[in-house]
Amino acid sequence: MHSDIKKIIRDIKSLKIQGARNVAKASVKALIIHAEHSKASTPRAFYNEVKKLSAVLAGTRPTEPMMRNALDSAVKFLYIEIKGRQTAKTVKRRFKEKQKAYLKKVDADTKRLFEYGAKLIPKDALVITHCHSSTVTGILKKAKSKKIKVIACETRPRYQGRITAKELANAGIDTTIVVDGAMNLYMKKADLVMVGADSITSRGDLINKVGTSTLAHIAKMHDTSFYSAAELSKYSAMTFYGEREKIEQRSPKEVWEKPPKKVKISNPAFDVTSAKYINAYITEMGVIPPPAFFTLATKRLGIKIYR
């Protein structure tokens, strides 16, 4: 395995890489990389070679869908490519160009994105946010020119809600971080509330951030309206099926470094939020309700539900 790409499983891992859609590319420049280094002589060896790196790519957070529909999609296409009567050079550059284009369009779809998400943010607005989302503090500063106002919670573990209060500080927004517990006493003044996403089910739940479902009962308690900022590709085709989205523990020394032996610590990483709690989901194809995800995301996707 190519060092550049053991570098971005590492980062992976130890979420120096985060956010959904950060997490997906790096995973598709990982295959990139492996494509322009591959000495596999056929096409079927060039095939399982990366659809063992897929596998191992997944395993490092089991909670990104975005990130599995893009290694799918990778997998699906060379599987259709070795097929043909191409030799593994001509296999090779058609998936770099493939994978590459993929890049380009989930660039192009997040500016779409911003535009919907910005145009939902009054002028003046006081916007409340919790951890970190490359999608919503993308919209946030699409917004900048509405002279609005940030409540970032810090979101413990990790604290990862200092990294947006510092972008978006950075980016001259007027931004305020809190505790997390502090959540009921700034919705009674929020316009709204805009997070990211992890994932998002067949029912159009949210699974994101542990804390992510409190803060929406507040807001729903508040009349406060609560959307999150998804592209389509984060839907969880397995959810369709039953199976559960899993929630990642994440260590307990996040949480107590040196705890009592008699204390046990669990830290998991996400939380799941009721559909009837979300107003809508901020996507690429615009604001939608959250029983029009499914449909839109299978059709965008490609996935075939009906025979």
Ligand code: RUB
Given for the second form:
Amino acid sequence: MHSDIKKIIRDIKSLKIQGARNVAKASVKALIIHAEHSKASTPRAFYNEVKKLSAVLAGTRPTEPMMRNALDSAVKFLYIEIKGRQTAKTVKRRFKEKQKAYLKKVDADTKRLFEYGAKLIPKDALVITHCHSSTVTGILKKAKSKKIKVIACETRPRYQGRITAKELANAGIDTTIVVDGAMNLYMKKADLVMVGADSITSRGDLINKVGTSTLAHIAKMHDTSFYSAAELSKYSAMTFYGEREKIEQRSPKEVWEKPPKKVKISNPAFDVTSAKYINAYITEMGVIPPPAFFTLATKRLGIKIYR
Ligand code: RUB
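Right, and the form predicted together with this ligand of this protein, after the form predicted on its own?
What follows is the whole complex; the chain from before opens it.
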């Protein structure tokens, strides 16, 4: 395996690369690096390599359908390509072009999503966010001229809220970081909550950084609007067939480096927020109610949901 690919894998596992879209893009970049350096002499051998590498990449973060969908569609593309009479060199070149086109499309979709999200935010709004979602920070930066204020929850145990706070403050947005336990206190003053998304189930439930569902419950109590910024490619197709999206359990050491012997530690990375707590998903196709996510996502991803 090329050393740059090993580095991408390490960086995803250690959260140096974090957030669903960054993870998906990094995994596709790994495929491109592989296509550039692969010594496979036949299209079939190249296909087998890519299939194996995709499985390794998908395993780096188990709760990331955007990455899984991107890798699946890359493997499917190759499966069709190798049926033609092309040389390994041509297949690699076409594969690389396809993956580069994917990255461009993600960027174009994201730009549209930012615009829809920014329109939703009223002037002088106080917005609460959680963890670090590059989609949410993109929207908030786009809405900067509305003189918004942001409360960022710090997000134990890995403090991704600090990434958010730093990024927004550097962009000139009035940003305050608070401990996760202060959510309720600030909800009373907030105009809306906006979080990212790792996975959306068939029934429109949201899987995002642990603590998101707490925010959603508190938002409901205070009648505060709760939005999730989610590309349609974060749809988890397996949930249609009754499977549950796996919630990643991370190392206990992230919570407590040297705990007393009898203390057990659980460190789930994500939690599930029921669709009933979500006012709308902000997607690249527009702002939609949770039940519409399934229909639009399957259409957009070309997923045939019947067998
Ligand atoms: C990040 C997280 C983000 C989503 C969406 O968790 O929960 O809200 O991944 O991010 P982690 P984006 O830090 O464990 O990856 O909007 O950038 O896709």
